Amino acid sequence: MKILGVGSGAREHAIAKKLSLSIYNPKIYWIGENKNPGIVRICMKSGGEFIQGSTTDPEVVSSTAKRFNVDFVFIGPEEPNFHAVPDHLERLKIPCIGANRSVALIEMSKAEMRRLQWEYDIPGKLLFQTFKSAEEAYLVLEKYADSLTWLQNVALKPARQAGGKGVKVVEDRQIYLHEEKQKFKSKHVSWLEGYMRGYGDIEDKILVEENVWGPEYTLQCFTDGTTVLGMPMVQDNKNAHEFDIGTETGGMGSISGPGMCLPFLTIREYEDSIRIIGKMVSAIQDKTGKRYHGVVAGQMMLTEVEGPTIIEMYSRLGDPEALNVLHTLKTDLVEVCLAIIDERLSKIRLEFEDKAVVVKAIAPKGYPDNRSLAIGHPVAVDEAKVSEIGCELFWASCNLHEDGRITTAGSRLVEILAEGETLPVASAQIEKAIPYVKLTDGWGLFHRSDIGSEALLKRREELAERVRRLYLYRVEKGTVGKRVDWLPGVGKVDPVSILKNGLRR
């Protein structure tokens, strides 16, 4: 058997490793923009080959697949899905584990994802508005900021998936700060409009959503379009620094287990989340007439108004969340892929080891705000020592050169994984391995030591309990998903009705 993988980060390193362990003993071929040393090693060991090239060019990927006569292709990151790489492969009758562009729209366009939720009345919705310009957005925010509560406290986002960048939450609760908060909103929607000029594949530029609070988590699933099989819940930690301080990143580390739920979430919340994701798959297939083959995931939050709530959808495995679930996956990943391709996923029993898993990313200083400063630094990693400590290292944003040197490529450099009976035990194990990742030119590295720690887990548990009490009270009273607002001269109004009729009228 021959398999071609696409992408060059830590997620793809983890996918390549799991595929290589299959009883099918496949030859692993790979294509990536950066030459990931971990993936290169796996390819060579299996008798395959690593190709450095564009992962978003359908012709490049499909010609590589034909050249090696592979049995199927596994897409790692989201952008190949958005650029219709799976579509091109399907036309050539090359099986692909990857969402075609039509169904990947639930990730590519956050605006379309929200519209789909409301159209099909799928639970876990948020109030939202989309705009094609900063001026249009600010006129609405200015007009309704003194009346509609949800437009006072908002999340401002790019309307397209943009690698986790550009999201700002503004809580406008203090009257004496109102003018300054409005200025900030105006400034940020202008920034969003400028940032979105780099993406011409969707019309919407700015997404404004009601701000909600609660613990976040990711639920990743395999699907063949009919069956949706869930993996363990994972919590990604996006902020750059300890205790959720600093700029949001692509993810500084993640936790999962033991078991299918996180320690601060319940099996009911897991099952409700699976149902929501299944409804999203059914809705996008109904809307587009296309089958969904691959991975689908909900980046979720437990909120007081809706319970399990969708923040974003993914059309692929998360990074670093993929490392957690693939590490504990007992079922042969190749067998899962073949079942997706043949649309017999319902026959697969997905099994996971009952372990707590922690992942921590190590990044060069400059990431994520000034990535140019984080590029080109020489790397020295004692992988043998990391392994001896009981951890596993996955290469991420780096480049392997012909002379054997490895240099940083501007994002997270490596991700280190450890398992344990508890999350704090696994977290402490990783800390022992951190000193064995260095940059030889003296440039600094940073990571989050708190991920999986008892102190951070306690905060998560306390937050979840506060939200759960409010949410279950709503369940008891039959008010889940209901909002009430007040308009001067009008009185009590339902903001959901205003949303459906349009704010601009």
The other form holds:
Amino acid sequence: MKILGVGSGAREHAIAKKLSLSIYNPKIYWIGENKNPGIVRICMKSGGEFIQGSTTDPEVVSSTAKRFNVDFVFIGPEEPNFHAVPDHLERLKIPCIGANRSVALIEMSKAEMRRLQWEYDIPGKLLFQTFKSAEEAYLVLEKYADSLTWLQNVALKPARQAGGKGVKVVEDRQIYLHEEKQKFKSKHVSWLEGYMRGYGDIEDKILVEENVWGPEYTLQCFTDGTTVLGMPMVQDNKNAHEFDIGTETGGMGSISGPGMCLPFLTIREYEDSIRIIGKMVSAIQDKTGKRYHGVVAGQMMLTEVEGPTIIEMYSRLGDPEALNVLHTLKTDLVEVCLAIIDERLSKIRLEFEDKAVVVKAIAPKGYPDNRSLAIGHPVAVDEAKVSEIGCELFWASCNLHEDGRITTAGSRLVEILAEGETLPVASAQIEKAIPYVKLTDGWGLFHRSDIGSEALLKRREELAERVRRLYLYRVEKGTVGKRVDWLPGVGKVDPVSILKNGLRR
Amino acid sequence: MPGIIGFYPFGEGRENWDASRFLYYGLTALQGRGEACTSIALLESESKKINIYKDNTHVEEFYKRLSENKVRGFIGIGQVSPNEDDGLIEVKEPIRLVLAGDGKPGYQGNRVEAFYKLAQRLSTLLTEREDPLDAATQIIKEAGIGFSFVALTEREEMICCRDPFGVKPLEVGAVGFDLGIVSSESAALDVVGAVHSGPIQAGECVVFDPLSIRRRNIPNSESRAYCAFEYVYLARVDSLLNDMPIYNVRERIGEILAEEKEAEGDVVIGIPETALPFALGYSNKTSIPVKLGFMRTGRHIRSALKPTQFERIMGVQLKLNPIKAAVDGKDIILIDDSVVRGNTLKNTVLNLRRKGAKRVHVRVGSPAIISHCPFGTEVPPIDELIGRALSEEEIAEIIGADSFAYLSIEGLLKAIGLPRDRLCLGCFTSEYPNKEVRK
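Alt. form predicted together with its partner chain, vs. the form predicted on its own above:
Once more the chain from above appears, this time first in line as the rest of the complex follows.
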């Protein structure tokens, strides 16, 4: 058997590794922009090959697949999906694990995703409004600034998935700090307008969403379009820095297990979340008439008003979340892929080891906001030492050169994984491995020591408990999803029906 | 015991934040820790220079005077202090830095002098060590115990350290994907809309720079000597201190007081503001109703902290007007937070009697203060401390109460929920966490 993988981050390293362990003993071929030393090694060992090339050019990927005559293609990241790589492969009758462009819209357009959810009335919604210009957005945000409607407590996002950049949460609830926050909002919507000029493939530029609070989690699923099979819940940590401070990143580390739920979430919340994701898959297939083959994931939050709520959708595995679930997956990954291709996923039983798993990313300073500073630094990793400590290292954003040198490529450099009886044990294990990842030119690296720690877990538990109490009270009272605003001089307004009426028009 | 705060933005558009407004509300929230001197330092985004503003006044007045200047800055630190001329410390060379400090590090001299030495040493270490985290670690190793600080350098670093025993508090919070805020108390984080992340640990240093936050604990930093007076008096009742809600501690103190030193009475009255939760705890335990006994006039003045005797008495008279309807003809259990010299209490009891109180039993939510604080909290000379000089019976006689009793040390430990060797109880016991503590 021959498989071609697409992408070159830590997620793809983990996918390559898992595929290579299959009883089918496949030859692993791979295509990626950066030469990931981990993937290169797996390809060579399996008798396959690593090709450095564009992952978003359908021609390049499909010709590579044909050249090696592979049995199927596994796509790691989202951009190939957005660029119709799976569609192209499908036309050439090359099976592919990857959401085609039509269904991947649930990730590519955050605005379309939300519109779809409201249109099909799928639970776990957020109020939203889209704008084509900064001026338009600013006028609406300012209009009732002193009335404390949902528009005073918002997340400002680029309407299109844009490399995880540009999301700002502005909780403008302290009247005495309003001026500062309003100034900041105004500057950020202008910035978003400029930033989105680079993406001509979508009409909406700025998405303003209701800001919510609660514990976040990612629920990743395999789907063949009919069956949706869930994996263990994972919690990623998006803030760049310790103490949950700082810029939004692709993810600085993730925790999962033991078991299918996170320690602070319940099986009922897991099941509700799976149902929501299943409905999203049905909705997007119904809307587009296309089948969904691959991975679908909800980046979710337990919220007061809606319970399990979609923050964003992924049309692929998360990074680093993929590492957690693939590590404990006992079912043969190739078997799962073949079942997706043949649309017989309902016959598969996904099994996972009952372990706590922690992953931490190490990034060069400059990530994520000043990537030019983070590129090109020489890397020295003592991989033997890392595995001696009992951790596993996955290469992420880096380049392996002809002479064997490795340099940073601007994003997260490596991700280190450890398993344990508990999350804090696994977290402490990774800390021991951190010193063995270095840059030899003296440029700094950073990671988050607090991920999976006792202290952070306690905070998450406490947060979940507070939100759950409120949500369950709403369930009891029958007020799930209900919002009411008051505009002096206008009266009582129901933002939900305003939104629904707007969609009907 | 000053209040300190640091404001540090990250990410796209970080220069757009105006640190001074956040510092204003944060410092206002910390004002209970001192109001004789307010100062802030702001790092300007264009020039990358730090401007310092300092005045011997409280926060509101400070900002009123400041508004005439056009202050700007996207990173900033601030401090409120109970002593005049005790503002932010500036070191010009080799690396210019400004420092806000709580407590007192182990250098010679008074609080300001000791922190100046620390700041100077830190500035030197920052040039000697390539990694600011190494410099911060070294300063924690060298500077003894009894301090927390936030320092801002002109290289855009914000360096936060807590001494190896964790005597003084330092808490961290975050706002969205943008702001990191460090403060003496979690309540100040709430006030500026931040989510409280938790404490900086004893012996831990945290270095903020434009591209990262890094932290490190000095090795073997397992010893603890959290200041017990923070739990009883200094910290705000809506703060969490070392992960423990102050409110819970203070309500428990009231309950334990009721168990240890029960008195007969018709009503429980707490002296505002600090003793109110003690009174609630006492009332919950005994089922004797709690009443509002006093109405305050003027700004909130923390009477134990005023610098002169006269101001102290004036403060208490202004602040505590007994409500006749609540006390007339009643036997009163009067709860206070702490007794330093006893004068304010004498006045309070007298005022209650004049409004018709029959019996007055005084209960104090902390043990007797008998010794100085080596970590910068101003305690009067020991010969002025009533608890050191006199027994409970003698004090009752002097202040004109029918009985008088303190919370025991054991009761205090039980209320805080920590063993004796995890706390500094020096002002109550004259025993200090390390042997070489200066007199």
